[in-house]
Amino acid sequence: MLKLENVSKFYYNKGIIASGFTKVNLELKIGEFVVITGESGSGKSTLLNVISGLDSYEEGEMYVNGEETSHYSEKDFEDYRRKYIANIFQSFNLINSYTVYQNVELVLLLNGYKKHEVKKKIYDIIEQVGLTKFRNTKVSKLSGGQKQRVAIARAMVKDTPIIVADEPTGNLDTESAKEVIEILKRVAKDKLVVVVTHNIEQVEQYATRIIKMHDGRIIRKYRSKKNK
């Protein structure tokens, strides 16, 4: 799915260098739940956002499905987003005056479909996520784990290859935490989950491959005891 060579990000300001993260390689599969950990500053997020096709990177080589992607022009990573990516961002990003169903049925509408096509698709993903008798309730009566949900729920209904998600269960209570990475561990069973995190001892296991970065390297890569 995706492979990089190598691959290292830069940061250029008023003349000065600073490394991202710097030569990593790395093999991502569909069917993994890959948990990228370290402190901050580590260049984990970094990582997720050239993983994510938010950032381009300056040296190596990333492979989608065997495609270059170092050619790639700002446009062309728009198609990559589109096509392959779905985020889940920490503050949740949702619109607090839409209801459950509004929110995850705007990411449909943004892309192309119809009102009449999308109601049962989005029925079927709010009751994957537990949401059920939550989906005419406006997201900002909700709790921080139930708007993660909700978050989880946009993701899945866009139907790309890879959801990645940069430190999902940073502002919820241990309960909320584990129901949403519970939730990422089923949805990995037939798509790419990226998840960063500094809090390894709520994902570790249910990862089926934890990475552990220091100052823009990766310095260990291992299977979760459970999952191997």
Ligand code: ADP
Given for the second form:
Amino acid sequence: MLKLENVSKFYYNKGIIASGFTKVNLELKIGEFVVITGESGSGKSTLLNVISGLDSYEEGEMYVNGEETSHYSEKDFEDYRRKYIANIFQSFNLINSYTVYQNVELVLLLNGYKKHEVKKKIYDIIEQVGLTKFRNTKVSKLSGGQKQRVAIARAMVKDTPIIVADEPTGNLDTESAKEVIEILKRVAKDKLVVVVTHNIEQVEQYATRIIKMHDGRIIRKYRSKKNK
Ligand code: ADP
Ligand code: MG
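What would you give as the form predicted together with adenosine-5'-diphosphate, now that the form predicted alone is on the page?
Every component of the complex follows; first up is the chain already shown.
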């Protein structure tokens, strides 16, 4: 699905060059639950943003289903994001004055679907994240864990092969974090899910692969022995 060969990302700020990450080699497939970990500033978010086409890269090559992307324009990356990527953020990025249903529905309306076509699909996905009881509740009334489950529902309904999540449990208590990770693990059965976290204990047993970064480089790739 995705392959990175010697990919490096630099930031240019007022004539100063800073490194986001350096010479990353990585191959990611559908059905994987990949965790990127490492201390703050190690390049996790930058790597995730390149994978999701939000950031450009300066060196190397990223292949999407075998197709080179180094020549991609802004518009090409926009198309890539629309077709391939759904994002989940630490801060949920939901519309608080909308209900759970409306938040999920919005993704589909923005993608050209009509209201009457999407009801069953939305009910089904809200069920999968365990929020049927809260379908008509405004997001502002929900707990952090529930909000993140709405965000997962939104990512799922976009129906892309790849879901990326940057510190999705960063604002959650241990119990809610576990629920969120377990839902993402289920979703990863037929998608590629890439999660960034500095809290490796929380996700280790679910990951099919763990990628550890330090100072902008991958220092270790391994498969969790505890993976179930
Ligand atoms: P992490 O997510 O692991 O905390 P980041 O990917 O955010 O790390 O950052 C990796 C490196 O890139 C850090 O040295 C950081 O200072 C640098 N960096 C990130 N974003 C920018 C930016 N917009 N401009 C300049 N440097 C940046
Ligand atoms: Mg980060």
